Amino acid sequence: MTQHLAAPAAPDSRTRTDWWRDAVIYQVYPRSFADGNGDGMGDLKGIRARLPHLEDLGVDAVWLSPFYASPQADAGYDVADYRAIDPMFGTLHDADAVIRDAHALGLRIIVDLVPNHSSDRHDWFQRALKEGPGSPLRERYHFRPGKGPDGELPPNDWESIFGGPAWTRTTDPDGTPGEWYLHLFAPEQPDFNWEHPAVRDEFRSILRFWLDMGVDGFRVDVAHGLVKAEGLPDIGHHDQLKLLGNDTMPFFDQDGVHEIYRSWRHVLAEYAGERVLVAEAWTPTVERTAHYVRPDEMHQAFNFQYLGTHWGAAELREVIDGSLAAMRPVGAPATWVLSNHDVTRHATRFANPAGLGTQLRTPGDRALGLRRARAATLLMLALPGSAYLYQGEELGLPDVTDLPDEVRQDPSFHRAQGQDGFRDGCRVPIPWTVEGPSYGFGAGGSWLPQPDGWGELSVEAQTGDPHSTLELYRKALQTRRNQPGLGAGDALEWADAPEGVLAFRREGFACTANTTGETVRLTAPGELLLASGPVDLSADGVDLPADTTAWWAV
């Protein structure tokens, strides 16, 4: 087997081989995340500036949503080109330094692959429209004669997760209408064939591609959907739009593609150090999930059971207690997560009642949403494995529920049917400084609008305040790499707890959390290390507050 060398390594954290099985990784949403040329557009040279702050932060890893090629009609998930960097980003060579220079910081970068889905710019897909039925590039893809007399209906009942038919008629090189193709999602992005071997040796060079420039690993984007059912059958119902949902569906989690991720273990195999694999799947049951995990798969998938749980001791305890036993006996380890780019921050859905969705448009309470949240990630904090952390969440930040319509860009917000389109509301550019013309984002503005005070909320604004959410997260992260019984494992020890209470117990630690809304009296099982709000310690007991966790060294 060819062995491919690293590029330049960092000390310490990187020679871990099983450094992802109690990593905090930090996303990243380039465009939203530091401007560098003063264009209004997060860029790579802004990301690079801002690496200090990660560091600081004390997270392990990186994960950068999508930079490459690409016309932007799904902020980046649609790719033109795999190999090359969207000029709103930057150039390969500012990649590469933001590569080396994470690496100098002790932090490992994982980068996004959209492997369902091109472009419908994309090289192939542009030669098999100018070629017309029966080009053998059309075989990369789903292309298929429609139903009816003349063809006029798709060729199946499919619906896309953004709204409308799944399906796209082209017209023909002689200007008639022609075949249609799918797209799960939005038109610009037609779905691969991944039964066809040119696609399956596609991704293969594009991952070598990326790990030869020294990347870590790569999150998959819609890692449960890239083979479809055989035939292609009709759902035959119209309750299918439910990328987040539990049914079961012909294009989603469907067993052929774990043949797809065996295959890339073995490419990730073939570089030194410990390349990872995480899957974004939306599957019907933990336990499903679990099969991407497998010790010849991927390494780590996203845990989004636990990412739509309410704030409730009861549901909590449910789904970590599934989380674990189903992780356990694949020996992967379970990951946790609150916010990403495609639902509403976790500080505003825990301001609302529970039951909305993952997508809103009201901001509810806001500082019992701000008190939920340094509750929810204190308690995600101390639970066994992997947690992701998305940017501007150390600081605080609610969603902006307030966007002018006009301003919005979520490709499904604009469509009748799909997800709500409200994901532009975590997606505002955060804020570094007090003052500015975008808070410190970038000279040139900010593509999306802050609010008026968003430098309240900033890092400059909290860095050195003890009683910040930034101050909270730097504090966390250093206690949970500085406590043996934090991060790796599959196992937590539950102990007795009023109703609404969760407390647990790891080696020389204890976690207890109050999801009430009065305040709980408590026997102290230790000595405080840190808590989310104020707590009230006395001689014969702790009173806990409301909506409050606590860690606690046994």
Given for the second form:
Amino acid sequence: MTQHLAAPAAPDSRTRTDWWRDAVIYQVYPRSFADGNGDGMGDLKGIRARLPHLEDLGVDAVWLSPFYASPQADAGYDVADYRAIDPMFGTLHDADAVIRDAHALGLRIIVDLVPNHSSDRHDWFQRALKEGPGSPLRERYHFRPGKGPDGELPPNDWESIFGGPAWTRTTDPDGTPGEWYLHLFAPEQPDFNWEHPAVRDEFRSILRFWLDMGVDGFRVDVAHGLVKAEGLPDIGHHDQLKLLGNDTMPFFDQDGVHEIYRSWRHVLAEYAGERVLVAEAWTPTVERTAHYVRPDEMHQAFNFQYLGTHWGAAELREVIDGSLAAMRPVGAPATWVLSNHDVTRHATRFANPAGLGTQLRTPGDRALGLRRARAATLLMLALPGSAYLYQGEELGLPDVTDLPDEVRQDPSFHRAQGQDGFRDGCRVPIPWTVEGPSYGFGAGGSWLPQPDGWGELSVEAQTGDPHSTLELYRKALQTRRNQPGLGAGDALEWADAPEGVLAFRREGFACTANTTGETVRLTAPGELLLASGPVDLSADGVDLPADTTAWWAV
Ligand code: NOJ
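Now show me the form predicted together with 1-deoxynojirimycin, since the one above was the form predicted on its own.
Then the entire complex follows, led off by the chain already shown.
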């Protein structure tokens, strides 16, 4: 296969004001990235030591999942103190060192902000419980008396995303059953009442705290959940999880959330450099998602419609067109994502039959999954806009689908009664070396067991192997930087292609993706830059194998 990797490096993305329009952003899940102190749990020292890997890989920014003080009822998405680092991850000094080192390497840092709910160990919530009904602190959360003669029934019929009712009854200071409080997720994650000015003030102050620390932006957890419909109305039936993503729920995607993000945008504007807000907003349509990225709100929103799309040309084309069309009127970049810490990795999703959703417990056909995953990544990185990578996907890691139930820590596994909750499978600590304790993750063990043979997928094993997935990612990101036609933009031009093949052009560039299980014969659109698998070029065309994407200079 001929590959031509051309041209001088693009200007340092840190000097560009609109860097986020085409940024490739790498998600670090701190528990599972690198363990600096050998206790089996990833930490900030580990992340700091491994930043050069991310620089080599060629990403623009790093998004860190939560590292704040937390009892870890939901792996850190239950924050007890938004201005402190959990001792298991290190100290504020370590966070400062990560931010400084990242900047020195030309990497930006985006931190996770969790504004929908706190931990039940948060000082406000603890005091609210202690002070009992009538405490002004209770107004910062959603406390309500129960229904029924003795208040024994929850205030409404909402169900938690993690299973079971979205309400938990408290015990009054005198030991008698008391009010209920709302938690859309685990009971250890009480929802804030965003109608309360103290909550709004507090989060603007938290934003400033981290902006002062030098972060380049925030990934906003459950950005669609902060405002609840007035009166907390009943939904009227069970199995509400099935409605998520299809219907507007009284606790999700309420119009009132947008005012909050407009006020946050003002806070960011007080700071030098282009700091960004990224919405984790699960909405029914890409058009609703676009509301979060209007010019005076956030900068980007995750494209979960794309993440949920199967490996098939027609379906992909529809989502790609729909995403670009939805973002165009608001002037925001489209974003693309295939994996994160909440879903089965795409190497395993694509190894299984289509239509099983994003929470799988079956390994499927590993070789097929990897081939498609590599092809899907090259396709994604060729699309106009910004892309998100999840740690370990550059190694082609599959989900660990056979974790024994007793080692699983995901609260949704334990609460969801089989509805989903297989998120531990994508959170297994990643392998850095072929041998050694926890394959170089740390000097000790690893908080979730790594499978045998994990070392063969390590950074060490793949470095320098031209056929490895890691080298494919490195070349793809280098090529993306050097090709003016890749990255930002809001349009692409589709070309005619056989059924099951996606072919499009951008300025000086073309991409062809064969999503079928058969080799297809095509006219080569230009000079081959890179391909996700072996490609046969001949004078009169190209044989593009099954599940393979190729990039061309035109
Ligand atoms: C979305 C996060 O990505 C997920 O991991 C978490 O469980 C929920 N929000 C609740 O914070």
